[in-house]
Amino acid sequence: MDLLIKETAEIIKESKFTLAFTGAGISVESGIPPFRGEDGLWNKYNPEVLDLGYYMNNPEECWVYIREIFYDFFADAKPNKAHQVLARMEHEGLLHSLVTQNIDNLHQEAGSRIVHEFHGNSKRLVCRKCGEVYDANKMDLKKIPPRCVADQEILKPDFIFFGEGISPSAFENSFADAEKCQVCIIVGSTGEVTPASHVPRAAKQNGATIIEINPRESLFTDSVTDIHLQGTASKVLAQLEQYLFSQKESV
């Protein structure tokens, strides 16, 4: 495994444009459970509360569960080692773009700056009437549903609900970077959610080397992955960090 990690680090160092693509697995170690799978949130909550049509008709009911899931349960989540290594890679010029399926804002909190939020961000609330955007951390969510100061419209979390389209800018920027990258690093994504899962596939089709960091095989492993580094995101990225920056740290 050490030899494979070392070889992978060299591939990343030689890449002129590297893209990271992250899913729920990178945030599990920060205490945020995935939505799908054995321990997924949809085993506990009815996903209907995030269906756009249902929400539009029942916003007060939906906000009870939205607050519990995204603003009570996830409130104390902090970036973990995996988020920190990716941010360091960007700062050191080894990572040029990051596409995330996650809505937890942990990449930005870790210091990543070039982040395409494919599914939006739970830290923002938006008024669907006037377009005003609010910082969720500064809102009093003990009183729900939260309302726009200007027109008293109920605010919606600025992430993608079921039945809602992907932000055109996030979609276009993600695929533009996928098409020009030389290396794509998949971290913690099972490849089950579309159209996000097409991003690494677009990178592969355009000749990129696909590096996958996942504890288990995913839908990417046998179809697009060139190098599978098996393990948790934090463990593998910490190992990669040693080889990526070994010369700098030894000076």
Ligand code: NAD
Second form
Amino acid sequence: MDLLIKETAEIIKESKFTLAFTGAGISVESGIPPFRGEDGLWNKYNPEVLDLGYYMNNPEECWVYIREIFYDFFADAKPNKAHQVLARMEHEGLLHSLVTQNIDNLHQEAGSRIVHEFHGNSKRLVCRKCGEVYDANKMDLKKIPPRCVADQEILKPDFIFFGEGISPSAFENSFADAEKCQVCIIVGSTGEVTPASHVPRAAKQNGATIIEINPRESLFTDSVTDIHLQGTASKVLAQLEQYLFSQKESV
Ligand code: NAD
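What's the form predicted together with ligand NAD like, now that we've got the form predicted alone?
Now the complete complex, all chains and molecules, led by this one.
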């Protein structure tokens, strides 16, 4: 594994444009469970509360669960080593774009600047009537549902619900970067969610080398992955960091 990590670091160093594509798995070590799998959120909650049609008809009921999942439970989550290494790679010119399916804002909190939020961001609440955007951290969510100051409309978290379209700018920027990248690093994604999972597939079609970091196999592993670094995101990215920045640290 050590040799494979070292070789992978060399491939990343040689790449002129590297894209990271992250899923729920990168935030597991920050204490945020994924949706799917044994400890997944869908074993505890009904995904219906995030269905746009159901939400529009039952916002008060949905907000009880939305608050519990996204604003009580996840509120104290902090970026972990994996988020930090990706941010450092960007700062040092080794990562040029990041597409995340996550809505937890942890990449931004770790210092990543070029983040395409494919599924939006839970830290923003939006008024669907007038478009006003609110910072969720500054809202008093003891009283739900939260409402727009201007028109009293119920605010919706600014992430994509089931049945809702992807923001055109996030979609276009993600695929534009996928098409020009030479290396794509997939971290912690099952590859089951479309159209997000088409991003690394577009990279592969355009000749990129696909590196996957995941303790388990995913739908990507046997279809597009060139190098599978089998392990948790923080452990593998910490190992990669050592080789990526080894010269700098020994000076
Ligand atoms: P997923 O929930 O379908 O799968 C998680 C993947 O992470 C699995 O392949 C699993 O093997 C892997 N994994 C688990 N622990 C890991 C670790 N420590 N390090 C690396 N990988 C690990 O995730 P998904 O494919 O990203 O799709 C779910 C959708 O749900 C996403 O689109 C996302 O919007 C949303 N979601 C987001 C969050 C978040 O913002 N943190 C949390 C749950 C779900």
